[in-house]
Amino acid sequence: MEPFRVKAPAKINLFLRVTGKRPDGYHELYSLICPLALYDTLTLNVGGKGIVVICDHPGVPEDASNLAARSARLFFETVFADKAPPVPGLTIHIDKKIPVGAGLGGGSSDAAAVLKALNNYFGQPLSTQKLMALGTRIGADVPFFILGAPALATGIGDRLDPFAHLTPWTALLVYPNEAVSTAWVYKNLNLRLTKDEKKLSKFHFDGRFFNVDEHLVNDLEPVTEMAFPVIKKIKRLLLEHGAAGAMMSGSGSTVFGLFADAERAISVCTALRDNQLNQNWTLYVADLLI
């Protein structure tokens, strides 16, 4: 069968509040998440035996632990559970553009892209809700990428309400080539010590209007900054270069600046790339997908 390609977008958290910790160890979140026009490209080839992942990025596992492979396996186990063998095989080639361990959701997006692609390929045997339920078993961000639109996320990030009120922004993303473990960040999160009380006291989100000055808050940022102080430096540079606001995305280490003018974002990106002090950083300019 002919291989086919699908795109998997990145995401940023426009705000991320940690509202509590559950008995099972997971944290309760309140976050506004938006997809970005920065993509991994996956080429899928249905056939053969087993699930094979091919990726030349050293940070991407090619074994069964890969989230895209896990999502394919879960899809096949669900859809073909009552059918006679053999279960289809699948080869997944990942052209990785979203940095790894960056707070941009690349692995979860790849997993969601595989679930959606296989569901379409086999005639949509699963509803969107069932597909999102499968995604939750892979990772908390996977249902968001299946939804594929800005959303307010609650629970562990898996309960989603579409958010249709964002205005256009262009994000300048700066990845300092420091991979961050999300598990490490949450392990070191202390609700009482890491919250910026002054900022949070002003945080009043009415569920409708996102305001950069008031709502750009990330409760995980102080934790990640302890190990990666470069995050604070990047935020300062982005603001000095005219970003309306700057913040770390997710658990980091990517920092984004929001620009109303795409040309300005591109100009700042060029200026920072030309600065030899920042030669180890990777920069991207991407529109919010609203």
Contents of the next structure:
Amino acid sequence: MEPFRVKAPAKINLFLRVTGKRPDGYHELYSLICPLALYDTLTLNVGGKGIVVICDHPGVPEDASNLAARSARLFFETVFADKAPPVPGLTIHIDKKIPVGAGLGGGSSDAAAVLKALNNYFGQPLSTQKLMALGTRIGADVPFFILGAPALATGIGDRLDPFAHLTPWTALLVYPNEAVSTAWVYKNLNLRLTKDEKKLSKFHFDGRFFNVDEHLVNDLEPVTEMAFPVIKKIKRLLLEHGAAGAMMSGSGSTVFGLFADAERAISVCTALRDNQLNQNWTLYVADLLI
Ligand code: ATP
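With the form predicted on its own already on screen, would you show the form predicted together with adenosine-5'-triphosphate?
Then the entire complex follows, led off by the chain already shown.
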């Protein structure tokens, strides 16, 4: 069969509130998540033996731990469990454009793209609901990418309500080339949860109207900022350059600024890129996919 290509978008969290911790150690969230027009491209080739991943990004594993490989294995185990002929082989080539360990969900998106692509390729043996349930076993953000549209997430981020009330925004993303471990951020958040309880209770979101001034809040930001003070600096710069709001996405370290005017976002991107002091940052301009 011919190899085929699929695109895996990034995401940002427009707000992310940590609402509690479960006995099993997972944190419960309330988050508004939106896909972005910044994509990894995956080329899938069904055939041969075993699951092979090819990716030239140094931060992405090419072994069985790659989230795209894990989701392919899970799909095959589920769909081909007791069938002959034997499980097919698969080669996945990942052209990585989404920065790694950046809070933009790149690994989870690759995993979801593989689940959706294989399900289509093999004639949709699994319902979307079943695919999402498989995705949860790979990572909390995977069901969101299977849905592929703005959503309010609760639970550990896996319970999703589509959110249709966003207005168009262009995001200017600044990745300061600092990979952040999500596990580290959650471990250190525990210390702050009690301190910030008052602040937590002040969040009013009616489930409909997203307001940049009021609702752009990320409980993980102060934690990541402790280790990477550059986050505060980027936020300040984005606001000084006219962003309507600026915040870290997910567990970081990417900071996004929201612009109503795409041209303005592009010119600010050029200005920040040209500044000699910011040479180790990577910048992207991407529309929210609403
Ligand atoms: P999140 O916002 O979901 O926490 P992130 O952007 O912080 O995501 P990812 O880029 O998804 O983080 O990668 C996190 C880790 O997963 C990295 O340490 C990376 O080595 C590993 N990983 C495994 N598979 C992939 C993949 N296909 N793409 C990117 N990273 C992967």
